[in-house]
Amino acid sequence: MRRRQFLQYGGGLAGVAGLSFLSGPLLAQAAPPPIEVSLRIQEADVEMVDGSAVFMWAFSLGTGKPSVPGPVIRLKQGQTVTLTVQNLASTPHSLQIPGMPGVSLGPIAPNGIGSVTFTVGLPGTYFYLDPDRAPLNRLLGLHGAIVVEPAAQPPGSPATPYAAGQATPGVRALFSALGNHARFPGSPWQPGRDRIWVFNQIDPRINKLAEAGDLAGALDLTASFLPRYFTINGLSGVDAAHDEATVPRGRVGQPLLLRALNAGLATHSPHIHGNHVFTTAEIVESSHAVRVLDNIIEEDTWSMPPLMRRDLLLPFAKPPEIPDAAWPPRQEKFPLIYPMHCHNEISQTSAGGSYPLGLVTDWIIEGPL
């Protein structure tokens, strides 16, 4: 019998924390060097926000500690990377990069590894999952975050997100404004300030079927899916507002870039209080490409179904209920903590009824200008 692992629902922090040496070197590089990436797959005994605790399957990097989901991996457009996959589990297991073309590999034998070599495409936000038995390996933890930054950043105009031919009139006059502009002043974006927000949702009568071995029971039940835990990078209520690798924090004209993925079976309509945000990138959903937009559209609230992955633009703006006169706050002092939330009500639980303990997180506004 394979020794299985047991991880608090925080696992998943330390692995995002895990592969931050992959950005801000690269990011002065024109021509970014080779890189390999080496994931591992195994079984786990997942802690949920209630203490009790579910079979997952999750990604490591290397020998490092599995999480769900799994770590952070950061490239740039442009970059040859040959990733290898590892399956420590008893089952057969793949890896997919949706809208990546040529990225998949597999099915893995247990024991097995699998390789392949590609080319990073452009810049965005993507899953790296397990596409077998569709969703139940991905959603019992099978995904994890990639984020594609720019090969380099046009001389003489704002640093986005995305690549010069990729960036949108409206993606560009958009960043132009930043910390130029009265409505937002402060500074422009700066690259690799962002947070990954991963949703997924949990239904543990699944969860058991596949512990079990029953994996085409459990297959079945997802068309009858009850999720019970809603987690945000996989963590829920109190633990994931005070998460540090969640939580947005920054002082007032510090923008920050917001990447939600959903890799779950329920569609999510997260709403953040205190600002509101700009949605700059989503997929289309036939190929799950990245599709930059155009037509920038200012939001409190925005759509999250299964396997989307969108980009929005977090301005850390002076809250507008706070007359102008009243600014900076003299009898609440800072920081000034706003929450996010899911409007699907039940997202907001546990356990079939604890509340708050679902989908919800904060962001935190440090200081004035």
Second form
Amino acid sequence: MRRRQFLQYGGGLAGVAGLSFLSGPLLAQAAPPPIEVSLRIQEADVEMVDGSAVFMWAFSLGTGKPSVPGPVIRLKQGQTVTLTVQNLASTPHSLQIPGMPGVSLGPIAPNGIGSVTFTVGLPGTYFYLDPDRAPLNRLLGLHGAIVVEPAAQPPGSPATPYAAGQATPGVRALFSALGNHARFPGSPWQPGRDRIWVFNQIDPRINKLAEAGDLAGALDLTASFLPRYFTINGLSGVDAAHDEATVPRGRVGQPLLLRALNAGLATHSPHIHGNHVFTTAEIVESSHAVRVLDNIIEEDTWSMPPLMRRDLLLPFAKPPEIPDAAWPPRQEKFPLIYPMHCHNEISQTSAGGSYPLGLVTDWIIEGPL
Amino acid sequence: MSTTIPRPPTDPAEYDAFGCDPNSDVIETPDKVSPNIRLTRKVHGSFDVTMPDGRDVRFWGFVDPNTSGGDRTWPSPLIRVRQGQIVHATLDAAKNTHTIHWHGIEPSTVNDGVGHTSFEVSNQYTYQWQAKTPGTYFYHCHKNTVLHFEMGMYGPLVIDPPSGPGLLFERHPADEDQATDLRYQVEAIWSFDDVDPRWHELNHSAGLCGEDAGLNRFEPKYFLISGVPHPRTERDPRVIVRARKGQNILLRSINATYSNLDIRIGLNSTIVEMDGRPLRTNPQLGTFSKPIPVPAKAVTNLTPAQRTTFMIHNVQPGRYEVTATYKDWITNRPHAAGGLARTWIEVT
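Go ahead and give the structure of the form predicted in complex with the partner chain, now that the form predicted alone is out.
Now the full complex is given, and it begins with the chain already shown.
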């Protein structure tokens, strides 16, 4: 097991200076406190699931451990953020948050520091990434997820992941039903109950050229991209299925929001077993802005083209096709474990084989309602 | 100055059990209840399909041992059950080990057919599940899936409402839409697939346990609908849809490829079901979706393993083109070998 680093508003982690902040229901008048986020970029040798290592660039929070993807950053709508990026790599790098206008800094020279102050935009799931030599720098590790939460939840209404003016009738109907409807017995969705799934693919030939300093050659090679490793949150196969921060877990009636992002160049086709998911948001292709959906379609498989971000509500319902007369199970024991994997099965390999050491993880139903 | 990001520590036994050496201790079906329907699927090791260039390509599949003459079908034979039925489906793995995953069907973990969360089946296992929602599904082997699925080990699965085929789903008094006709007189079940013949020369366990079998390289040469390679799709009765004026046509589409699939239908249609879930708004049932109108010739994209069902109401005489464009998962361009299958809807 490994714990990912989380940056919580006011969380007090290394590299973060913020005011202490109470969790739980927020009053509408509570303005989110300003926050400083310090990221570092450095070079890293990243170990793949088969034990081989590839060269990548990695973000860390301040002096914390570098990781690919970078650490998850959680912000509040309307919050003032001062983002500082220190470049410890030997090549220049930049930073952007696609879909959040005005957040752009760089290029930052080796050993240089860049900084930008901005007001956090609409709630949703975002990338922070290095847009330079696109798609090379992002592909080789310089990407991470940002979760923007609403500044406040509307009093008297069920919590949703979106701002009051942003949530559609469809989203409001879904979140109103959770914990409050014969189909969804249990609890409403709790803000913060989510999992972030960042997908990426690795073609080691490209990493090798970049390590040797041939960035032009590495960029050229992305045109004939032939990935050999497929990751979710930087992990493959059994490593991802055992990663606490990746695996959704809970009892029936504890709905959870999946935030899926694809940093790579291949179109993934995630398929979840055990429950269908309700897709609640995606991005507008041209602007990368968050688009909250009104037609809330239930899917077991959804498309994730490059740079797509989607929010999907995993209801943690009783798996529907367990016969009603066999629920709760007596002979089969909890937990019930279900995979989520990409159904473009090419992604289920590592180094040309070794099914299923690719883009797969599990999710776990620990018990009945 | 370079730092190292190591893999998380993993128990080597767990690493092996996850992929290379999965559990094959088959148990008796737990929590067994009386079935309404029993069926069997037996693994058929090898048969050939002749491609338009004359090349015989090897496939594997499932057969129904209770049906004569059904031993060389690909895709594997349709399973059709009714909403509410409790299904006992026995897999006879013949030699080697296989599983059946009921894609879109959500039973308990041991009935889900995934090796690393339960077991792979040597000999026999009886899967148990209860059909709940009318719609389009499929079943497939989930062992070394990257290869076994490409080898053809899948078949379509349809859940009909209690009244059986001919109706998409039963109208409910709280359905917001009470007007749309949910009956159909003509139905097609199209399984789209693409075939890289190199993969079809590989061994059953190719690539497992650290071998580089090149399974990250997929270069399909043949593009098929329901086991029929293009261009035979333009005249084969297994693919072509024939209807009479005024009928409603239901087109169930399954993306069984490793490609981004674009479907274009030459007349107006409505997406009425996706992934085994009718598109309907019904506050009592807790569903929040709506049918999606699709203008003639507009693109509908299906991601691998997604199902999309189109309804065409009150068709008028004519010959309407249907094309499927199979696009590479990285370039998002049609595959070099063509990446196209075409068929027709003929209305008289």
